[in-house]
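Below you'll find only one chain, the form predicted on its own, shown as structure tokens.
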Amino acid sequence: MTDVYIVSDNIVSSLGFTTDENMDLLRLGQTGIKQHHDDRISPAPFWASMVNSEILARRFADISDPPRYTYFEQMVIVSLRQAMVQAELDLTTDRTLLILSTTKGNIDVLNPNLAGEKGIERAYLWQTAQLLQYFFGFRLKPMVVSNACISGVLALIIGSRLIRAGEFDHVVIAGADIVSEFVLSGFNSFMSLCTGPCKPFDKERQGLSLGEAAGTIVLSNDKELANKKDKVVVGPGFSSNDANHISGPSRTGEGLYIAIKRTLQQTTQKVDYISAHGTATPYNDEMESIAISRAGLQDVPVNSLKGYWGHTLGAAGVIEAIAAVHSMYGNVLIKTVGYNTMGVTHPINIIDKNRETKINTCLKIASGFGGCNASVLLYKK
């Protein structure tokens, strides 16, 4: 079977504009979730993890003309450019594919006051992906993966499968979403937002925190492009749908359990670490604890990074997978910031403080609206 290597990556978030900047602050336990006042998004103050727009504008100005591109597009382009410079890929061949993972993309341009000359047509996800294709010179038509909050993990699974099938040599995955009026009002209508940084798996958790980010992962079948001493491979992965409810997960964790079980059936690797979805909502955290326990992984160290970045929707699976890979490079488990007291009925091994240990494998899991679930194994080789 063809191995699929992680060649390079980048994270643009509230914690920084490179993966190293983000990882440094994760290790320090610093959250990017703050209270914001922005009338374009909400008439009332709100808590979220948001990218520094002034720094983003300066960084993008070094690349291209900011007024021609939306805020969302600028975030993605800055992230993509850095990851691809590191990878040194030839994008002009028909052996390289771009995948855009997002739930809402340029949703804010549906507001005529924000669309300007760009037009509301930029809200079509395929148009955004095509714009990125032309900007960077990808030869092939890009793919869009938009399946709620599992989009990033699902994009990893799809990208690695396409390489293993011999369709492509390289796949570039960009995951991104922004905090917008549409997204904020939507989660407000569910009464699921926390007034402060969220607390995944904690007894006192009150709901999720929203976030925005852009993350890029470059996959390749070329081992020599993976320039880390410990090369990380994207292993087996599966997705499922429990069809339980339009927004609520199965109370038994059935869908996520199936995705985890089918992933582990395809490998002999022992799981050293689980990067959970961990949204800090009562139903998600409880469901994840049930699924993890049912899979016999209750003793495996598990964390959620939502307390640092908030829930970044289509970017979440990408940036959290990047953090997991760099945790493996450094052999350090990052604590679940916001967690203090166990708040789920099925005991799982929540990482409550940073600790150094050998990490050879990571199981990245995710769940989302509509009952979708995904699981993928990452391992050193």
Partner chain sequence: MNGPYYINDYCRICNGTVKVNDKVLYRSHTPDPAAFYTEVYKETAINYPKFYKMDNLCKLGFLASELLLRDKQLNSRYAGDDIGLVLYNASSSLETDKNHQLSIQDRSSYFPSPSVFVYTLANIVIGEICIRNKFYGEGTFFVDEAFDAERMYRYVNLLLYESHVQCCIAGWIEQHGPNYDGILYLIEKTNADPGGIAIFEPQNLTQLYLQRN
Contents of the next structure:
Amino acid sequence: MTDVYIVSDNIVSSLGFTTDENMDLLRLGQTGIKQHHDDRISPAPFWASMVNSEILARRFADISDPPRYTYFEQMVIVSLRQAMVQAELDLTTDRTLLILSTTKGNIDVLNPNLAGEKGIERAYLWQTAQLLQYFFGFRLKPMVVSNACISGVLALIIGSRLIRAGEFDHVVIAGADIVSEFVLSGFNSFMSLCTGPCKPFDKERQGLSLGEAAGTIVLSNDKELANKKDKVVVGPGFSSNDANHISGPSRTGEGLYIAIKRTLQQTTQKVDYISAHGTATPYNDEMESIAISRAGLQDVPVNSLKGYWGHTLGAAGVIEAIAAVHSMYGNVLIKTVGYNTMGVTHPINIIDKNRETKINTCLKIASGFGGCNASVLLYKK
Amino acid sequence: MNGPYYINDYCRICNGTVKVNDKVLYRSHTPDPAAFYTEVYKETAINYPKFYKMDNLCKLGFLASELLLRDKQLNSRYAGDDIGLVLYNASSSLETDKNHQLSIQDRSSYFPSPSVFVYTLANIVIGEICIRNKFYGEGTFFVDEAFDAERMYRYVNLLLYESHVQCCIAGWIEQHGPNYDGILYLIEKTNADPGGIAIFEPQNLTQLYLQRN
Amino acid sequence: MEQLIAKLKDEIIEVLNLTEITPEHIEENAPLFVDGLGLDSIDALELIVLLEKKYGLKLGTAEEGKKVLYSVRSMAEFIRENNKG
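The structure above corresponds to the form predicted on its own; please provide the structure of the form predicted in complex with the partner chain.
Up next: the whole complex, starting with the chain shown before.
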């Protein structure tokens, strides 16, 4: 069977503009979630993990003409560019596909005060993907996956399936979302946001922190292209639905349990590490602990990275998978920043301080609005 | 095991007409999609009060799925987690996005509504169909410029032969302002008895989609 | 009070899109959630927005929310107590 290798990656977030910059601060336990005052996003101060817009503008100016591109587009282009320069792929063949994973894309253009001359058409996600296609010269029409908070993990599952099936040789996955008034006000009306950085799985957790980021992963069936640090493969993965409620997570963890069970059925390897969704809302973390326990993985070390980057929506699955892969390269488990005391009813093995250990396999999981769940296995080959 | 698979049923909703397997179930001259959907809901005697809480995108997808799956007893033939959903559209949830934006446009009257915000994700329509039918399987929402039979065919085909999915509900569910355009196909590994609609191939997907209602 | 209850029933039906339900269906003392009308968590959030938008009232804690949103009558009592003056 064809194996799908991770070739290169990039993370643009509050913690930096390269994967290495991000990983360094993750290892130091530094959160990117801060209080911000930005009237374009909220009339009141708010807590979020935001990309440094001045640095972004400078980085983008090295590549192209900033005024022609939205903030969202600049973030994605800077991220894609870096990962693709490392990968040295020929994009102009019909063997390379771009997948864009996002929940809301250029959603800020819906606000007439911010849209400027760019216009509301920029809000169509397929247009954003097409813009990226033309910018980089991909020959094929891109795919857009928009499945709420599982988009990133699902894009990874879809991309690896397509390569295994022989549809493409290389797949470039870009996952991104921005912090906007649109999303912030919506989560506020859901009373899901906390004050201060979020506290995944903690007894005192009171909700999530929003974040913005762009992440890129390049996948290939060519073993020679695999990252020099180690050969990590994207293995089996599945999505599922709770069939229970459009916003509230299942009380039994049913959907996530199904996705995990399906994934584990496809492998004989033991899971060394779980990269959880861990949004730090009371219900999500509780549900995840139930699903993990039901799958018999309660002793496997697990972390959530939401305390560093906040919840970056369509980018979350992508950047968290990248961090997981680099944890595997470096054989280090990163602590769950924000976590102090077990706050879920089914005790799971939360990583509360960094630890060096051999990591050969990682299970990445995610859940989101619409009752959707996803699970994918990453392993060293 | 790579096919051929079968389009055993389809439901087409466009131009004021609802059709299931070549049979017109309802025809109307109501131009407003919301009013049209309510007519269809009542005329076809669906009983699911949550329908009224949905946004228009979900109403369109929900109605198409209800009428496609009526009397098909899918749950007695498949495990709930062997049933997959693969939907596409062009506008994502842009119609509801605009409604949410209106509720926050004026800082002196700033009342974002949770029941509007929850529908600012296109994949909620998959959730609604799964909740109604107890489907636990694969679900994916793709956004594309226009109906693309080849892309749909390739991904659904892959799901059916590479994963545990035994049966897939796939289609195009587009709703934006006065424009709506929906088609759902029921794709299975075995041909229905007596005979489904067509072999699962891109040209057949296109042909069913392009038929004039 | 009875007027306020009648008004609230109309408003609840409108904001929650309870299209097939008439004010007579809503028993003012019956629980709104789970049993009674079978409302869910999004409906609860929407009723919180209703209290703020139409009556200028904010609910303090989740505990208070549960008490206030128990029934139409408890909502009406909360509005009357807090709108004195």
